[in-house]
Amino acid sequence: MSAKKEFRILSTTAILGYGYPLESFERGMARKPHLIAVDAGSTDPGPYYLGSGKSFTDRSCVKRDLRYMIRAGVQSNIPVVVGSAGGAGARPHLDWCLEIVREIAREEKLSFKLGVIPADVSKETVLAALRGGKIKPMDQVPPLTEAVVADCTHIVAQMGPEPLMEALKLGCQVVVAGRCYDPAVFAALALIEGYPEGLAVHLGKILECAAIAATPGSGADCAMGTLTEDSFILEALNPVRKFTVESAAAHTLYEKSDPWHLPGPGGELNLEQCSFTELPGGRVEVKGTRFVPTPSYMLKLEGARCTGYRTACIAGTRDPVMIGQIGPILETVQGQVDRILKDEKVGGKIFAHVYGKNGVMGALEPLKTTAAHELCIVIEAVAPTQAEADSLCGIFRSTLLHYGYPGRISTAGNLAFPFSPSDMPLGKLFEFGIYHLMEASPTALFPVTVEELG
């Protein structure tokens, strides 16, 4: 353990680019943190961003968030660590974020050592591991095949804290990494300082969403975590928020299926002896979390592949006669469209998502009838080419628009369209082809490079 009695971590926002009040950030800086860190990515927005190499966050918003963090960190000699750069954390996303960092350094006339850690994994590496029996699927995921690997545009691995620790040990004042295990950016420096891994990673698990874990929660506000030798303390940096036992425990279980064992790179958090205690001032103290290493070090792989093209159309109806029989109407229209597609040899699939009835849960919706006075119908066409998706969407839309269902009084115009043109080509459709675990070294896949800025 280092001479420090406590280790303070400032988490700025739930995802880089979501923003945070400058007042909250300044309160955090007044506490003299030892680390400023932020998670910049997620798979929550779906596979499109990994597959396409595009960010799901706005560039100007990311630059605003980073400007305050980097300027304050460099001027105060506090390391700044960013993980899952650009959203999905592949090389295009990392380069996108690095360009912003370099712009800030020039504009603010800052000089610092920048650590860069890509998270891309080559197809050759994945194939070698697959052939060597070192890859296994996550729950509910089919076994990986060589064909799927070949189809993926980008493949990344979620790095643990070890590559980040390497960059920090090299004296990097700002570290920008590709795809990361979310808690890693918050835990890495604390692990160098000798704090318990279970507590450091658990704290990172909560801080990665910043003030979402407080109440009332917000994805666009800061939070502070303080590590000690046997606990960590959570506190909000905005007087309108506070941490409670309920909010801290709830976020510990966020996105987890097992409340006692939280897996990650190289091991799992064991919460069987974990306790949450409310402290004065809207703070919560957490104790008892242990890190249990696994027999082999496993990394989560993520890879996205293009499976076609998509076109969508948004339409509404307020006809109670149509609403009362929307299920049979859509089934009949689907049958008519299928016959046309077969005759015209147009490939693809059509989906009608009925919001106001079962648009969220689909066939799993337990309420089979609706009392809604209006419905939103999102028509989704998926096909091998954009032209086929456009045709498929147009055929279904026009057929439904003029379909003569029982009880209809008007002779046309079943649907109302909020936009013109009504049909929106959405481009390539991606899916996660790789969502698997691979046995690997903690650092071998993640080379660290150092760049002197200024």
Second form
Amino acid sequence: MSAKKEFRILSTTAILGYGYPLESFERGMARKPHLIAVDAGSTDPGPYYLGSGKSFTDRSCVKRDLRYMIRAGVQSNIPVVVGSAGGAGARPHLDWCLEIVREIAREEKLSFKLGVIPADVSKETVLAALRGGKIKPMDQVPPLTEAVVADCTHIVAQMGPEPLMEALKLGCQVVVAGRCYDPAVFAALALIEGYPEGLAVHLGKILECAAIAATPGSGADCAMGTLTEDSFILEALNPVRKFTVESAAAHTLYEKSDPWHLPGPGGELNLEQCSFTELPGGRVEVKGTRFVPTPSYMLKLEGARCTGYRTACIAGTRDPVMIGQIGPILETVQGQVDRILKDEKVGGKIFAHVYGKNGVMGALEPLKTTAAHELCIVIEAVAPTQAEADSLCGIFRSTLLHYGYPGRISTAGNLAFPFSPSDMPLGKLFEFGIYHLMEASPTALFPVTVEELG
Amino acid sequence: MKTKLTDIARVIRSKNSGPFELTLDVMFKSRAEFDAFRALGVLTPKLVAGLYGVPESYILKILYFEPANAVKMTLRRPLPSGAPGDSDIYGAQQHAPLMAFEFEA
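Moving on from the form predicted on its own, kindly provide the form predicted in complex with the partner chain as a structure.
Below, the chain from earlier opens the complete complex, with every other chain and molecule after it.
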């Protein structure tokens, strides 16, 4: 192998915009990393962000995080790679992030080669793959239909390391990519250098959450990974944290359904022979992870579609009589509201989230009675239009407010509202419609363009 | 004698594993506790289904992971993350029934 003896990767923060202490970053830079990388995205915040094209992170926080990375990276000639730009990684998110990068270049008077890689997949491409039998659902996901594809506002595919490798080979000093498989931004340059794919991707899998995998964990601190030919070493860059076997191994469980086999684009990480060993100085060495290619290259598609509009209302009750029969009261009010809706031909559905009873766990809540002295009721109204959602929420709220339930002692009003206005139109409601695997080329969907800044 | 899971675990947590699955992790205080618990064989799909009041078919996987002294249970989400009526977008607060779990040791 022509690779250097070791390859050091500085991961700045768990999600771009979550922040990191400058001291940690500088400690990382003092170690002369070969790569500065960060994961900017997740599906965790729910389908709204992919569907609406908005970022779930704050613009000024993202700009702050990027400024130090880009300035230091360009000045020291260390590539900076950002994946899943803008959170959900579709074109509007990518453009949002690119605008920030260009602003930084102007403000800092930096000249560099910027690589841009969108991750959007056209509906035509998805439909052709669907008709060709090249799409299959992830576990627990319904089979894809043409109607769902047509409804999605944005569809992205999680790119593997290959498109990022292309951009880096073109000499890009900063690469900003749309939706990525989280480890890809950390692994791409190491793969060009010839390091083993299993180790590079497993290291990326841990570094994508930066110091979350250390102890005490933090989503807002840096971490460093050092790759060698037969292992990688994790280390924290803040003296208050360290990596332990438990913290590193525990992270391998995080948000995964099977820690032994971690699937990604083109193959899976196999951890069956993986070992974690503690080294002095709060470091952990990991060995033995293998990358096992799948017979055909599969990419994960994500798509969100608008399925209606939402209005919410927050209210509380402190009445023991009402609390004692909250279940039947809500059912009766629901019945009354349903009749009004039918008469007025208003569509939609109400969900009452009753905090203090089962608001957090809903159907999964094992405790069937509540001992709380007060309850919070969040009324969620969902309807085909915003006007209908507003009407539905308003009717439910006013009916519940003045409902004369059996045994009622307090007759002036059943609910305490913390806010005026009480009802909050939340706009479009998005749901994940596509969470499927598609057989595809590793690079064809992800065209690299290069832009000279400065 | 009854032992509580919280007596032998240092971490009990839940999180989405993608928008359609919920995954529960229990990390034991040490390898000894992990081994002892695993040997008991009490953590069955039937038991987890009972703790959460769902059909056994909702329990997709129960896997032990020695490197972290952990056991992981993956469930089908009653509603996908962000769907109307969903109450926990990140799935990060669905762990409490495990904290209350007691077993004969």
